[in-house]
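Single chain ahead, written as structure tokens, the form predicted on its own.
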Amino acid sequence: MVKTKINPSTYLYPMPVVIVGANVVNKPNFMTIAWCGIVENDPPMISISASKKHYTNIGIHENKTFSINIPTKDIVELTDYVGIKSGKEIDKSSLFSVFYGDLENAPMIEEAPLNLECKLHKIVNLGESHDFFIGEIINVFINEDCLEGGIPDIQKINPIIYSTKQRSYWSIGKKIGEAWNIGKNYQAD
């Protein structure tokens, strides 16, 4: 197998899409990115980067909580758009049907299978260009029928995952084996 190497970038596969909301001027608001990530599992915590010009970080800032929606292929086009247009252009409060759960200020979409409801733990300035923001996941909201044996089933949300240098949306495949177990077998020279 022959290796070429490439100039240094975002190469990590798959990339979740997520739809971050927040209150921004206590009006729902919502952002679509897909530099999202686990960062803690006890307590649980997600971090996302967001550009300091989305308008929603100034939501995040204000009241110290924010949301992470995971979209599915149904709402692909929704998604997309949340993600071109800002919300200092358009009025994005009514484009979803939005709940709340424990936190008054992270705003939530019922279209989507999968709700986090966070609060800030850290803010982490990466200079001039992004905010890395940290949050502790509070809630957690799902749809009852995207439930296996009382925990998500990736099949059944079948997330929106992006390919950053292709710039394309695509879905998650087949299960291919069980963590922590297909290894055992294996044997080793």
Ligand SMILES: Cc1cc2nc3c(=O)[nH]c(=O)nc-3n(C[C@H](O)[C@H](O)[C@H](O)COP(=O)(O)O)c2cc1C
The other form holds:
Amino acid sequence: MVKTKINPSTYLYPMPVVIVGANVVNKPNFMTIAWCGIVENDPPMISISASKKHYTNIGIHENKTFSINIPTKDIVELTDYVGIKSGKEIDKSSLFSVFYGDLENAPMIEEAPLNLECKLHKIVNLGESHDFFIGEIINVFINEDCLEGGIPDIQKINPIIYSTKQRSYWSIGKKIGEAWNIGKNYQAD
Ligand SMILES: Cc1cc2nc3c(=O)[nH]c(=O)nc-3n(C[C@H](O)[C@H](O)[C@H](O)COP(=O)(O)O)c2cc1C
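Since the structure above is the form predicted on its own, I would like to see how the form predicted in complex with the named molecule looks, so please show that one next.
Expanding to the full complex; the earlier chain stays at the top.
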């Protein structure tokens, strides 16, 4: 295998695609985010990295709450749209059916099968461009038909996968093994 060195950049494959919701001046606003990841288990915490230029950031700073919504291919066009248009130019508040949880001001999307309601834990600044928001997951909402034996089922959720430098959306493929299991009997030569 011949390896070639390419420029150091944000080459993580695959990336998730989530829609982040926050109320900005009392109105729901949504933006697409690919830079999202789990950072802690106890309590459960998640991070998003969002350009300081984004309108949604104003609401997260203001209310100290936000939501993470997992979109499906059924709403891929809208997912892209809220990632192209800013709340600074257009009103994105009625693009989705919105519901609220215990925090009362983290707008969540009915059309997304899985929703994480988050309380802002910390904002970290690692560079000039992005706010790295860490949120504690206070509540999780899921469409009942996306559960299998009480556990979220990836095939039923049908999340979108993002290929960053190709700028394209993908569906999940086939299951290839049981995690924490398939490697158990591996025999090193
Ligand atoms: C597929 C996709 C992924 C994106 N991921 C990020 C991201 O991880 N971080 C970020 O700051 N912006 C990201 N964006 C850009 C924002 O979603 C976009 O600028 C949005 O219009 C901001 O909306 P707002 O100004 O209403 O908050 C992404 C856009 C797309 C289409």
